[in-house]
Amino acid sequence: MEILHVSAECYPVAKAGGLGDVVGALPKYQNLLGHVAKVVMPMYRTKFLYTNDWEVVHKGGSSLGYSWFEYTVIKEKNNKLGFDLYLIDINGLLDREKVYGYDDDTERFTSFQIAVVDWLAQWQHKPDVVHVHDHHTGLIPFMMQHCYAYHHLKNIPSVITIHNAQYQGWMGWDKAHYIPTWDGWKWGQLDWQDAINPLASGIKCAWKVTTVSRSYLDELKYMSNGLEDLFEFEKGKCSGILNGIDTAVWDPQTDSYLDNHYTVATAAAGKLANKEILCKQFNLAIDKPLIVFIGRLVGEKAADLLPQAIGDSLYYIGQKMNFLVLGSGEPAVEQQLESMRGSLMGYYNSQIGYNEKLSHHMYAGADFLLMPSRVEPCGLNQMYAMRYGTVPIVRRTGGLRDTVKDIGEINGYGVCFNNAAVGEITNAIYRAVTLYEDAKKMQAITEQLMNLDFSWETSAQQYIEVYQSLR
């Protein structure tokens, strides 16, 4: 089969969060399994453009409401990623180093739809399905059957997966105009509480709907920002698939961002001299159990519950573990988490921002990773500790549900809690300094988790299966 995936990431092009891990490494698997698998994104000004050679495949131009606009896309010349990458370059829209955040968002990722719409009309076949990701991209699988222009590819099939249903990518009907003439009987299809929502509309339009994981597709149809009713009328064509993990990304016998490498047998000395590099780089005590938290600091990610569990831990379990928190997101909780290194110094610190490498040493450092989460379609973090043998402290919600067994539980991994509220991740955290003081079960759940598969192969199938229904 031949797939093409369109999404606003894909790492390492560009990455904002796991969506970007999903679609840099699900094509690849799908390769491997004797498919054809390619990616389509915009051109942002990132590093990877500038450090790989590209050839111009094609030349269009379409419109955007009453503008005209030019649209370029570019190949990746040595299938570098596994894949044929394509980039789509809109200047003036697409042109820029970061992916999210603009004024013109709304602008950026519909011109960006419709160039993508318009290119593969032009193609000399046409691919077996179309695979589309969130709301930037949700309006493919309209434009596909309802824009006059683009009618003759209204029978092949679309999918459409939802990493985050929270971002839906509103637009006021006065913005109607930007998409490409269609058929003004299909509004509906647009339409959600009175605003075209692009990612509605995919949920209605493409052929069949993918969540990240079985337990989020169960919480959307009560938990999913004003779509539970949408989700509820559309269950026949959602199915939930887990997502997997880039075992060849991911792996600390060979991470590249790692100078201390390790396997399942070494796991105890190769961990411990990770967390000697992090305990002296940010001032931390080698003989207590380190906790980290590596994210965005947002509502969902419960990142402003941070600075008091962390605190109350340290005041009511006594000053027995340290806390390490690499992210960035709301400027409030930043300032917070940056003010509290002063008085908690020796047993505390941050990083405010994104650094790739930094990430990596701390999934193969730390003793406990800490995901409160109030949504969690999936979880990538919790994935990536397991297979460096550090143990997930986390809410039970969404993809953390399918993947962390409690400790309690027979062959359990992990700590569970089931409220993102303070004193349940204080709890939470005093049952972790509890297992990290009994070294012979903690050395035992290390190597568990090590050998736990969350590798794509299974995943990578189910997608297959799930296309070829619809053939």
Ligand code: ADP
Second form
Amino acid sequence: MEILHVSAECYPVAKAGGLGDVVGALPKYQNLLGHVAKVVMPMYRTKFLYTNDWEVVHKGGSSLGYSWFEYTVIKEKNNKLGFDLYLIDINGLLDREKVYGYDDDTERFTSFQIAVVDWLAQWQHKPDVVHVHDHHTGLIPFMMQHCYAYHHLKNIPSVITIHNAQYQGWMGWDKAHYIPTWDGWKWGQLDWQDAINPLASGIKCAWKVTTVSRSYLDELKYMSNGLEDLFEFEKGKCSGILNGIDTAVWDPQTDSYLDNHYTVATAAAGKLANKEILCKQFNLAIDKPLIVFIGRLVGEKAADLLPQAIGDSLYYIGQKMNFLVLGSGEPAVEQQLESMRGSLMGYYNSQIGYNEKLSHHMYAGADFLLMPSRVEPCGLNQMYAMRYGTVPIVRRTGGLRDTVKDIGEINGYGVCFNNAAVGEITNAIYRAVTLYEDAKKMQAITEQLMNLDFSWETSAQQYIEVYQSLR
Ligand code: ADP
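Could you switch over to the form predicted together with the named molecule, since the one displayed so far is the form predicted alone?
In what comes next, the whole complex appears, and the chain from above leads the way.
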């Protein structure tokens, strides 16, 4: 089958979170299964653009409301990522360093989607499926079906995957003219609660909807930032497919970011060597369990609870453990995590910002990874941690529920708790410290974790089955 993935992110070209990891890996694994998967994304000004070779494959133009824009499609020449990669350049809108966070994101991603559909309309042949990801590409199924200029695309099946339903791309009806002339009777396919809602439109118009874990799909029916009724109504075409991890990139035996590689057999020494580097760099004690947090410092990740949970743990359990936090996000949380460094020196440290290399070091060198998330559609961090023999401490929600089994259960290998509350996090940390003190059990769990299989093979095949059901 030929699959065209459309996404705002794709690792290593541009990544802001898990979406980038997924779109950087899934197409590669679909190709390994004998299909032809391609990716098209915006041409941001990132390092990958300047360090690879490109050819121009198409030039075109379209309008965004009353203004005309020209776009160029370029293709990476050497199949660096294991799939055909196309970037769309639109001067003045997409030629930026960051993926998101600009005042004109609505204009940026609407014009990107128009350019994708306009380009697709010129293809000599058609792909078997167009697979869009999250709200930034959620208007594409609508455009393929209801824009007069693109009517001949309406029989191409489309699938939308929801990586995060908290963000929906809302835009006012005053921007309806941005979308190329469309059948006005179909306004209901764009609308949700009196606004144009690209995510809701994607759910309504795509032929199938997938979420990145089964538990997340169940949760969306009662907690999806206003879309609960829509998920209930459309449940017949929804399914949950757990993300995999790219085991070629995330491998403690070969990871190019690590100074000390290790296998299951050498995990004890390998992890300790990586921990030593971290402890030196961040002034922490090597003989205490190292508990880390990596991620966006936002409410969804319950990052606001970290300062008190860390403080309470050190106070009530005793100074038996160390903490290291890597992340960026809400300024108030960043500030709190920075200001705690002084009073908790020697037990706690943090680095505010995005640092891919440090994150790999932390997955490898830590003893535990804490994820108290309020919402976690799938979560990749816990799977990376487990691949590196690091025990996850997670709240039972979304993909965390589907991937981590508590040590209290038969063959369990993680520490789980039910509520995103300081008391429950502190209690989970207490259980983790107790586990750490049982060296034999800790080693057995490390081995068990590293032997778990979170690779993409199974999930990539499940997506193919979804596409095949549409033929
Ligand atoms: P989300 O997409 O909701 O942020 P995921 O768990 O799906 O969460 O994916 C997060 C990805 O982003 C992981 O690869 C994680 O290592 C990475 N990441 C998040 N924050 C940082 C950071 N500050 N520095 C380096 N990597 C980070």
